[in-house]
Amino acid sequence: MTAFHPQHAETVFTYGAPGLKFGVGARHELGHDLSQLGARRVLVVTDPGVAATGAPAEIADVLRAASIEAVVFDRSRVEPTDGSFEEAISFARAEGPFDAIVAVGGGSSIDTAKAVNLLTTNDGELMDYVNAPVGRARAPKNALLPLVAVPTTTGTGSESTTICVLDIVSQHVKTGISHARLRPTLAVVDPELTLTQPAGVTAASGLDILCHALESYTARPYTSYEHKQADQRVPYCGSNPIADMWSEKALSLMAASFRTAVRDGGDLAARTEVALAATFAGLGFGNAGVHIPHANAYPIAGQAPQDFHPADYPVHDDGSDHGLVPHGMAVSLTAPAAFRFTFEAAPERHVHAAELLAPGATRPDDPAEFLPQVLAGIMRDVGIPAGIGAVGFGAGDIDSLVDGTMKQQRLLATAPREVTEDDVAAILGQSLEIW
């Protein structure tokens, strides 16, 4: 973390969010919502699994009833790649023009829709916009179309954020595209749509909620950065009072309902609270940022051993030479060790976060172990693997994972402590076996 004189410290934080419509049945109002945005011809982006539930077809019918033409692309890939993004972009270019986009699905479909929106309104190719050093980190010059995000999973927060995540297959790394213009115009969060989410997906995506809230809450404060000029500001500005509020509430909601939602997917009350937690966490981290667990997650997902495949996720027969570790699962696998490492930067925040997640729990003698123990207990309860060793990595893989993590400097810059290669190696080593 670069030192600077206190008189040059940042005094400004920023906050952005989409419009939000939340509640059971909210999806039925999409025709009105798109009409208000002036839409007459809309691209609906989803994936085969969500399409099989009938929800995208239902939403397309709602739009048509409002005299809005709806064209459906239903081939988004769960855990998208550069190839799957390119397929969706090519479809949209061929079938367009459109005047709005609706994403129906998990983070993968919403992220695919963001990429489609970017590359159908701006020139260039995908790698022009991918974050450096993997890509060229070009900023869009043109305004994007209105994007309405309708999440059917609870976890990614993509309906609130300025980021889309993808796997660059040739480089064996996950990375992203980040710009304020990618943020959806409107998030329509209907908890009924999450009732079909399988237990394994609920567990993995729920860990993403927890890590979003925990990482944004423990991110370096916005006042720890050197003062920026107006044109230098980025969406991730560090922990701040507004993001903190969302993160704390998300943790409390998850403590009350997450295990129930995994155990009994038909419990609409629990599903509603987890959906609300996902929304709150997205509103928090979409401004404060995330750090080490997310930076580690990208190479873990990008280099996953080929023989690992989680329960309740689709099998891709696309010639990929690595397995599937879902994003939320990949994030969680190093989170206990990461929060052990960051503890000294803000002990009181780490302890408070553990108390929110486990009200009434007895603190261990070493307070630095409190949050790691609470988080590991939740992971164990909902069936997350017991570390990166449990998904097929060994000690010999750590150097390659470290290399992938260190490419995520946009995320590591948000960590409350400076992070070296040795630090990442130690965190990964502790994460081979969590319990």
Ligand SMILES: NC(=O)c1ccc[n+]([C@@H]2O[C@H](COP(=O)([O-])OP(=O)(O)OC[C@H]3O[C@@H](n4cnc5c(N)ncnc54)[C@H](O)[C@@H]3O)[C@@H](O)[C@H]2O)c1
Contents of the next structure:
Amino acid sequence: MTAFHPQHAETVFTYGAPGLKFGVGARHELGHDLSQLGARRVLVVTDPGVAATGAPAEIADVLRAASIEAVVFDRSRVEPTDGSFEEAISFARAEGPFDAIVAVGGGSSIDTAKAVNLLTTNDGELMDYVNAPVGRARAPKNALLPLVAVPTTTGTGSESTTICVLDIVSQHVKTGISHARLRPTLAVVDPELTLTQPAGVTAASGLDILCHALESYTARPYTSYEHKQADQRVPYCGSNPIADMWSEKALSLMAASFRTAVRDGGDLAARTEVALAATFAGLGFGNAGVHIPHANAYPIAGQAPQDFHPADYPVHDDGSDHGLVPHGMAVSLTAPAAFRFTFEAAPERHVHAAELLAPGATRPDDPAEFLPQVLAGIMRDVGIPAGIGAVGFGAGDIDSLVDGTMKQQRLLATAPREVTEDDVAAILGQSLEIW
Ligand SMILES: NC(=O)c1ccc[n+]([C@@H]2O[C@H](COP(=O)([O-])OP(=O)(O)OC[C@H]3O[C@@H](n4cnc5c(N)ncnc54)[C@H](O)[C@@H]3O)[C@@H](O)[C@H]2O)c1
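Moving from the form predicted on its own, what structure would you give for the form predicted together with the ligand?
The complete assembly is shown below, putting the previous chain first.
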């Protein structure tokens, strides 16, 4: 962590967001929305599971009814890889040109659409733009096409963020591409599209919402950074009053409706509140940033034991060398221990977050245990595995997981305390078995 010199303390924070259209039936207006963006020929990006619900075909018809040609790519990989991004980019280059892109799906489809948008408007190859040190972290020179993101899961917030996440198979590492130009132009969030989201996906992606809100709420405050120059500003600027507001509200919405949405997927009121929570948390973390649980999630997902495949997720047959721990699940597995570790940096924030998530709950004698207990209780209730041991990791895997986490310095720099290798090893050790 950079040394803090009060005379050079940061005084400025930033806030960026796409246009937003939220509510039941919002998808029926996509023809109008795309026309307003000047689109005549659109690429619709989705994945096989979402395509099977019929939603992308319905949206393509809505576009055609507005005299917009729609070409559908329905092979986004769930938890994308460099190879799957390249397949989508090749498809778009062969079928293009397009003048807008519509992503219909969860984070996997929206992230695939972001990569397609970047590589069909700018020269070079994927690795030129992937975050350093894995890739060359080049900034795009050209403007991207308008991208309209239509989420069908309630979790990632990718419809409002400036990143896309991928697995670089040859290097056994999960990383991302991060640039302000990747942010979608418009997010169209229609809770009706989430009614078919399977319970297992609702649970894992819901833990992503909770961790976005909790990590950005407990992130290092923007005032603790050195003052930046205008050209040094980054999308993730630390916790700040605007991101805090989104995060707090997201936690309250999740307290009210998350368990119901997992238990009864047809409950539109609960689905709507969880969709609102995902949107709010995305707007919060998309500006403040996330820290230790997300940093740990990258190696947990990238090194997952081969035989772990949770219910409601596809089994890939494309030669992947690891199992599938979905992103939200991977993030949550070390979150209780991570918040025990970060407690001392901002005790009042950790206690307040626990109160928002479990109104009226009795505080344990040790206040540092309050948030870990509340979070673990929710994880247990929605069927998340009881720790990294339950997805197949053992004590012997911790060194290699620590190596993977320490590579995520961009995220660890947002933690409210300095994080050493020993700290990460202790957090992972406590997460072998949460309950
Ligand atoms: N860009 C970002 O800001 C960001 C943030 C967090 C996570 N991510 C990435 O997003 C990905 C995870 O995305 P996700 O959790 O949204 O899930 P997902 O896109 O991976 O989808 C999970 C599964 O649910 C199915 N599905 C999705 N919506 C459905 C619906 N309405 N009905 C039926 N089936 C449906 C999909 O077909 C898929 O099988 C990961 O790759 C993760 O790294 C990106």
